[in-house]
Each structure stands twice: as structure tokens, then as C-alpha cells.
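The chain below stands alone, shown as C-alpha cells; this is the form predicted on its own.
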Amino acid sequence: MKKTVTAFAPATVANVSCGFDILGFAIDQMGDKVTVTPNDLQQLRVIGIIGDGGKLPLEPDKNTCSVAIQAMLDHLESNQGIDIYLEKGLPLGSGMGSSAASAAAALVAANELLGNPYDKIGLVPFAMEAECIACGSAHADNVAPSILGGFVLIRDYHPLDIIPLPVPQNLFCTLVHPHIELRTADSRSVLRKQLSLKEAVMQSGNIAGFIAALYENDLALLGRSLKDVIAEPSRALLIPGFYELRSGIQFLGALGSGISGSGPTIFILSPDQKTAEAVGGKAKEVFAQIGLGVDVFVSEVNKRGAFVI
């Protein structure tokens, strides 16, 4: 067994408008790394987090981290204690799957600890344990992302079916995160609990077309299905600027836009850097004249996922 072992794992955009709960895609270099240390204890540690601001728990069956790997564990029948450091690059509750960049990085880096005995998508179901830690649901539209990259579909979750996408040419993606934060617990509580026929309809339509633009590379398509009637209307209200921007950046070229997550941050993809980065701008324009600070990234999509370093 190696003495240690650290692994990275990027911020994830889930439900992607039109795909609720059920479609991510990872982002690039933004996300959170993990150190997993084997100890003689036969016991789960988080030793240490930096970058929370120390808000996130040490204890281990509240830790997603050690969460995670505890139920990894638990299926190898086996008893291995692991020390864990948990390094936060991704802000809390951002709408960013900042919970599950660490469930992910900490599953990498255990399983490279223990050999491999999983492959990547292997991984996603203990992932999901976690998940319903950190915000009462184990859904994987974060999870099987940070751990896959890519664009990834959860086809049903019982079984649990995943199925990862093709990721268009030149496809950039501008993420704007205001500075308030946004617990998942309550982004879902406003969600309404039925839908109509015509809405329903709607947004079928709206997930099998943007499915169709990811294998055609129709960027075209694929914004013009970037079109959210479940949660973007009462998620929206949650978040200040958000109509704003949108119209703001109606006439730069932008693809499309909308609730990253559970919000608050806001994506919008581009068919290229420099449309990105224009948005970015005007997005920064919005935010100021509103008075609220925001961070602002522009990134290719993640095509890799969860690595060991």
C-alpha cells in the first residue's frame, strides 16, 4: 500500500437548465484536492480541511470525504483506517458541487490507496452516500461528473444507469458566482412539487434536443434547448441579478444561460473564448451596478474528471 496519496477533483455546472437532475458537466481547473494517508487504527480521520473558513465538520460521518470513502470501505468488507486532509478550492454552497469535488477527490485518492479496485464510474454510487450529507438527496448530477468529466447523463437511478456525453468543439463555459451563498436544502424546498402536461412536454423536449446537439456538435441546437421550466422559475427569485445578467448579455453571442446547480452561480456557455470572456465582462458590469461582489471564470469543459496527482 502506498504511504500516501493525493487526487484532484473539478467544480461541476449540474442540471444544465434543461436537465434536472440528471445532467452535469465538470469544469476546468477549479475544484478541490484531497490527501488520504493509510493509519494502524482501523479508523476514518479528517485531520485537517483549509479553505472553508472552518465551517466544514471533522467528524467522520458527517465529513463527505470520509464519507465517501467509508462507504467504499464498507463494501470491501473491509477495515482500513485512513487519515484524511481535505484541501477546499471551490466556495460553499456556490451551486458549484463543492460538496461533491471533495467525495470525489477523497474516493480518487483512497481508491489509488487500495489498488484500484474500482473503476471511475465504480465510484459514483459511494459518491452519492455523501451526497446525502452535505444536502438530503443522492443525486449524482454533481458527483458522476467530477469523477468522469465531461458532459455525464443519469439515465435512471434505479438501477443507477450512467451515460457519459460527447463534448462540443470550442465549447467554453463562463461561471458568475455572486457573493451570497445558497443552501441546497433550500433551493429544493421552493421547488414546486407538480408539473403540467405542457410542461412536462416542454422540457423533454428541451433535454432529448440538447442531448441531440452534444453527438451532432450543434451548438446552434444546443442553445436553443438551454430552456428550464421545472426549477429555474422559482430558483431564480433566489438569486439577485440573475434576470439582469441574462438580459445584459442577450446580444454577445452567448449560446444560453442558467442556474448552475442549486445556485447561486450562474452559467453560460459560449461557442468560443472570446464570447466567454465578454461575458464574463458584462457580467461583472450587472453585479457592480447592483452593489453585490462576484468572482467570474471562464473555462473549457473538463474532459478528464478526478485524477491522482
The other form holds:
2 protein chains.
Amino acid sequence: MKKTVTAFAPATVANVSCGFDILGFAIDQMGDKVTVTPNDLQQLRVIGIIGDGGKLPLEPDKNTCSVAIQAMLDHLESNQGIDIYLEKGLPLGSGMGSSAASAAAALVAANELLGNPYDKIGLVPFAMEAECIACGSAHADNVAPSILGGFVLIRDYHPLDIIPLPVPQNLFCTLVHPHIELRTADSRSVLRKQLSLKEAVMQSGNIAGFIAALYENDLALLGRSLKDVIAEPSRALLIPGFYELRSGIQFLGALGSGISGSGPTIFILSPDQKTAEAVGGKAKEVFAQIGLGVDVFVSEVNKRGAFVI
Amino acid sequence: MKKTVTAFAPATVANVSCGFDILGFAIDQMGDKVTVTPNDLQQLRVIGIIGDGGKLPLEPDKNTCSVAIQAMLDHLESNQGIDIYLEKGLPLGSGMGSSAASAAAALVAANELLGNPYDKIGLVPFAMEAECIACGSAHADNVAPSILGGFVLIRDYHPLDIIPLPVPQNLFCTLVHPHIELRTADSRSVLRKQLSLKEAVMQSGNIAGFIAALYENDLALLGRSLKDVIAEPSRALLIPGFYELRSGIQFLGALGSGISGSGPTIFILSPDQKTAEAVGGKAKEVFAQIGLGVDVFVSEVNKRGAFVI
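What would the structure be for the form predicted in complex with another copy of the chain, rather than the form predicted on its own?
Full complex below, order starting with the chain above.
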């Protein structure tokens, strides 16, 4: 067995507009790192976390890294002891798949340590158990793209049906993270429980167009399809600056925008890096005007997913 | 100008299960033929219809062929007189896109007569005007596949956004047309006006999977995605034998089934002709048992659409 393995897993955007609750994609460069080392104690230990401001739990049954690895060990019927060291690169509770990136990196590292008993897609269910601890629901739309990279469709959960999708050339994402706290519970509570038939049909049409656009490498169609009539109308109201930003960037050439995960981060897709950078610059202006701090990241859509360093 | 042109346009399946209201596809062989001949009267005349049992109107402002051609002539600002002769190959009110096929054939024939001022996709809006006369709404999910062939997505109507999609190899369709009359108004009135958020998400996931399956040529995924939680649960109750048929064919290897258009025709997709034929045979048995007459058609999914003969 190797003595130590470190893996990186990227940030992700879930609830991709017309892909509410079924579609996520991965971001380049930004993400979490997890290092795993075998121990002889037959137990999982989270021995250190940096970059979280002391907010994340070290208890193995509460930390997403250890919960994910425990789920894998249980499936393997293994009692291998592992020490876990987590280096957070992502802000917590931002809607960028922070907990998912930790779980994904932990699993890819531990899988390598154990001689790769699973392929990448086989790791997703273990990461979902960690999401259950972190967010209260075993959703896969962050963990699957964080592990696999690219755009990933979660067609169904019963049984789990994960469909990796192609990534168009030169697709760039600007992430705009306003410095407000938005509790997931609040973000959920504003969702309408009932929709009109017309709204459901519009959402269907747009996600169908979006999927076709990914395969056709048709960025104009992708942009036309990037509309969320389900969640965004309610959730955008919780994010100061959302509509001001959309209005501010409308002539810059971006393809479209939406709420990343359950917010408050906003994602904007662009057909090239230059546009994505211009969008980021405008975002800083818009949020300066409303007096709210903001972090802006520009990245190509990640095709690689989590990997061993 | 040519002296006479005849065109054929195929039957179509609209409301393709998870593609309720946004997706249609074309059937091979079955369809309508329209012959057009110029006249010097500067008017459209429907000079004959066969195969309709005398049910279709000859008045130019009520017949789908003449309404479609008139819309095209208006757009061209032409007062060309045309005589129209319609040979119905499709049963009326069956849910197989009968009115759409007549309009599609009329337009393709008249377009050829006039020297092809439009490409195929450009004919769709004219055919939609005919659908408005025939069905009360300007839907495109029958006319677009009848003209273009294959699977066609109608992403949006405002403005119209028509996306032709790829057709997997060896995809066969069995159409089962029970001899009952199902009024479109009744079929519409049973649709729920409100859906749960969960249902809308399921429909989104399935149409997304279906579109990916068309591009990936993945018939297993296509089958898993072929579920309609929006319309089918209500509409299937209006079609005697619907669930008996689904149950009867479950071990024959078909990919899935649904209601064609607003019914009563049922479509079943299969991965090869042999399976599609076996499904057809079983359908005859099932409907014989419940004492209801039925017509069964087996066809490959049509990739060509309407054409000049």
C-alpha cells in the first residue's frame, strides 16, 4: 500500500438554471485537497483541516471526508485505518459545492491508496452519503461533476442514473460570490412546491435544448436554453445584486447566468475567457455600487474532475 | 413553373412521453400525399380529397392544405392560384399527426412548384397556421417532424426555436391505434394545470436523458428515460387497453411506450424490427381480449421527412 496520497477535487455548479436539481458542472483550479495516510488503528481519523476558519468538524461521523471514505470501506468490508488531512480551497456555504469537493477529493485519494477498487463513477454513491451529512440530502449534482468533471446529468436517483455529458470548446465560467450568508434552509423554503403545467413544459424545453447544445457545441443554443423558471424566480430575491448583475452584463457577450447551487454564488457562462473576465470586472463594479463585498473567479469548465496529485 | 407537383409527408408522434409538448418524431411509409397544380384564377382551390370518408372541408379557409399554402403565399406576397388535391393515408383524429401531414405535404409540394423559395425549416411556421385551424392551437410538434423527419425538439415558441435531433440506428416504432374516438378537447381537459416540483424535476431529468440518448445512440438510456409523469397518468385512463398493452409487452424487449399526440394511438419504441413486430402482434392479442378493434403499424423512425415524389 502507498504511504500517502493527495487528491484534488474541483468546485462545482449545481442546479444549472434549466437543469435545476439534475445538472451540475465542474470548475477549473478552485477546489479542495485531501491527503490520506494509512494507520494501524483500524479507524478513520481527521487529523487536520486548514482553510475552514475552524468551522468544520473533526469527528469522523460528521466530517464529509471521513463519512465518504467510511461508506467506501463499508462497501469493501474493509477496516483499514486512514488518517485524513483536508486543505479547504473553497469557501463554506457559498453554493460552489464546497462539501462535495472535500468528499470527492477524499474518495479519489482513498481509492488510490487502496489500489483503485472503484472507477470514478463508482465513487459517486459514497460521496452522496457525505452530502447527506453535510446538507441533509443525498444529492449527486455536486459530487458527480466534482469527481467526473465536465457536465453531469443526474437523470434519476432510484436507481441512480449518472450521465456524463460533453463539454463545448472554450466554455468559460465566471463565479461571483457575494459576501452574504444564505442558509440552505432558507433557500429551500422559498421554492414553490407547485408549478404550472406551462412552467414545467418550458423547463423541459430548455433543458432539452441545453443538452442538445452541449452535444452540438452550439453556444448560441446553450445561451437561449439557459433559463430557469422553477427555482430562480424565488431564489434570486434572496441574493442582493442578482438582477443588477444580469442587467449590467447584458451587452458583454455572455451566454447566460444563474444561481450556483442554492446560492448566493452566481454563475455566468461565456464563449471565451476574455468575455468571462469582462463579466467578472463588471460584477465587481455592480457589487461595489450596492456596497457588498464580492469574490470573482474566472475558469474554463473543467473536463478532468478530481485527480491524484 | 412546373405543371404539377406531388409531395408525401409522414405520420408523426408528438408529445413523446418525457417530451410532452416539446418533442415529436416522424414515422416511415404512412402519410398523406398532396398534388398541386397552378391555376390562372389567383385563388387556392381544394379540388378533391380522397381517403377521408368525406369528413374534411373543401373550403380554402378551413382545409389545412390550403390554409398552409395561403400562409406561405401571403409571406411571399404572391397571388399565385393553386389547385390542391389531397390523398389521405392517415386516419383522422388518431393522434398520428394527420392534419400536420396534410399541411406538410401541401407546403413541400407548393414550395417546389414555386421554385423552392424556402428551406424546410422555413416552412414550419406556415404549417403551424394550418394546425391552428385544425386543432385550435399553433403547435409545431407534429408539423416540424413531418416536414423535417427524425426527432425534432420545439424548445420555445416565442420566438420559435426548432432543433432537429439525431436518430439512433435501428430505432423502430409500433403504432397501435385502438378504434375509439377520443376528442382532443377531452384529452386536454384531463391534463392537470398544476404539478408538483418533484414531478417537474423528474420530467426534466427524463427529457435530458432522452436527448443525451439520441446523441449517444444509447437505446438503454433512451428506454430508461421514456417516462411521462405530466400527461400520461391522466390521459392513459381515457384509452382502454393502455396499461394492459404495456403489461403485455413488458418482456418482449421494447424500449418503452407512450401516448401518441393526445391519443388514442399508443406508440412503442423498439431496438429492432423483429421486436417492433412482436409488440404489434401482442397488441392485436391484447385488444382482441378486451374486444376492441385495433390497427397496428410497424415502421422505422423516419429520417427524411416530407419529400417531392
